[in-house]
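For reference, the chain that follows is the form predicted alone, supplied as structure tokens.
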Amino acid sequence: MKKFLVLLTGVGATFALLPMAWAAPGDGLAGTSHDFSGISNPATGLCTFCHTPHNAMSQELLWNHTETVTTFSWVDPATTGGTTYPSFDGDTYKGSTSKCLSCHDGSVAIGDIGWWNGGVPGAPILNSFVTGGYQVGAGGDMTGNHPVTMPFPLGGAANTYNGVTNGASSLISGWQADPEALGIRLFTDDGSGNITAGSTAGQTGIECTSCHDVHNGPNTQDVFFLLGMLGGNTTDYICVKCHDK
């Protein structure tokens, strides 16, 4: 596979190469903008910028990247269908949005990894940042983008998560009864701030990962690493498979 190479910058006006491809959807990790590999000396692995088996900054998903420790809110509007917006912490947050976020608010190094290869990485790959990366909530602002860590009408009933419950003007008409047949990935928040894969009957939100899948794998169809198609009329169509228009 063909990779392509951009600059990585950082403090200190530290260099590193890193390959930068789109590889088909639904053909897996290597080759996308999510791999990592070989960027250093010595050479990390494909895994490795959010995983490792030993030493990991969390327990959860062994992560190994440093999380951001930004707070996240949306400015306009605050509400939609009587259904608040929440703000959630990228350090303490427990949903997938917080991992995703820990690289895309700029505000955390892409190479601000804590174990691989037997010790701490150096400053070229420490203080790396990817140039022209796609940058979401910088600064905690999501004014503009699709909310997450909210809750999701599951089943055309209201569901709480994060500690928001679907509003009572909410049109559960619009939004389909279950977007896990049509291939998107759903949460459960058991009222504990535990958040884990799979839905549950009014316990049920959605997180980014519920569009877009960072490994490419199978069940990608578009790029972006999403879900579903970019256009189109049918289910096919990302936005339709949560929203019945």
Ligand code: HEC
The other form holds:
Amino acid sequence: MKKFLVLLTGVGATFALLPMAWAAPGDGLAGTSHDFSGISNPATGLCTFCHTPHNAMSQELLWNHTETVTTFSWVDPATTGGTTYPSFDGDTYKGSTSKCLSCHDGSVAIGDIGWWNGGVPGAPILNSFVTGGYQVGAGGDMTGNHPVTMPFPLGGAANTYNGVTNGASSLISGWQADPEALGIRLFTDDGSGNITAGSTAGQTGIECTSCHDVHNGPNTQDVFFLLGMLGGNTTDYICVKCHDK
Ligand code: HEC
Ligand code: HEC
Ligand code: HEC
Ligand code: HEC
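Next, give the form predicted together with this ligand, keeping in mind that what was shown is the form predicted alone.
Below, the chain from earlier opens the complete complex, with every other chain and molecule after it.
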């Protein structure tokens, strides 16, 4: 099935229409809205828009997509449960949230990549932007979005992550003891801003990828790459995988 309809005009401009995704939750990347294969000639591969084997922009994740230079913060409110909302830079923060926002804040073209087919593309391979309800943190304002780059009160104790420590009222109750056992991904900040996958007592936090699997892998349970169910009231419902309410 041809996923992208690419029209070449006489002046060489390329228009690509992003079609409806056809992959089911958990079925892998192909056919999702993160499948950017077949855009250019020669055809880009499934990983090209995000990773490259050589000449990556950062060793971390072998990242191939131009990062946003925006600084992100929550304007209103400044705290939740006594925890101060963090801020983070799109191009220096090492958690994977900055990688998502390199496309999703809408400031960098979807196909603005660093390396492809033995060279630096002269222009974005796909020169359109994430828009509308799919934009997150436009202009750096994260207000209205669930916290990310934020400590998780693992073990009912204050954790420190991205320079922020859980406040007293966030510790009272209401958290799952082990979200990872429920399919949620947690991350560790070593205290110097180096972020790795998996939890560590006292140093655990959450990223966009705590709730979403960018690759639509086997732990994806529902639409929007969700690691839990979008609706319902069962223990698989995404919100109660961390919040024990
Ligand atoms: C739309 C962007 C995007 C595409 C396309 C993409 N990735 Fe990723 N990948 C990410 C992000 C963001 C992370 C870090 C978040 C995480 O760990 O889940 C990541 C993490 C990884 C990791 C390290 C963590 C892990 O899950 O093992 C590997 C390996 C990886 N990707 C391989 C691939 C391969 C191979 C492809 C193509 C078949 C691919 N990715 C396509 C964005 C992408
Ligand atoms: C290379 C650019 C790029 C990167 C990097 C990227 N996305 Fe996306 N993402 C897109 C585009 C384009 C869409 C489709 C937007 C639309 O339909 O308007 C999308 C759609 C989505 C959707 C909706 C999926 C659906 O089926 O409707 C989610 C959720 C999402 N992205 C989350 C993430 C997360 C989380 C990360 C980081 C781990 C990430 N994205 C990284 C470009 C990207
Ligand atoms: C606490 C869990 C959680 C975190 C963290 C999270 N999301 Fe989501 N996301 C969701 C849920 C749930 C939905 C479905 C919302 C709906 O449409 O009802 C969603 C939907 C989306 C969509 C589709 C558009 C929409 O609003 O429905 C995009 C794009 C997206 N998320 C990107 C991101 C990015 C980028 C990050 C990190 C900055 C992120 N998400 C962090 C839970 C989360
Ligand atoms: C990956 C774990 C995780 C998931 C899943 C999750 N949350 Fe959270 N949530 C957190 C953390 C961590 C905080 C901030 C803790 C703190 O204040 O120290 C938080 C804070 C909140 C807050 C307080 C915000 C404020 O500003 O006062 C609300 C409300 C909330 N979450 C709702 C939700 C909803 C609704 C969902 C489902 C869409 C959800 N959460 C899914 C981890 C999660």
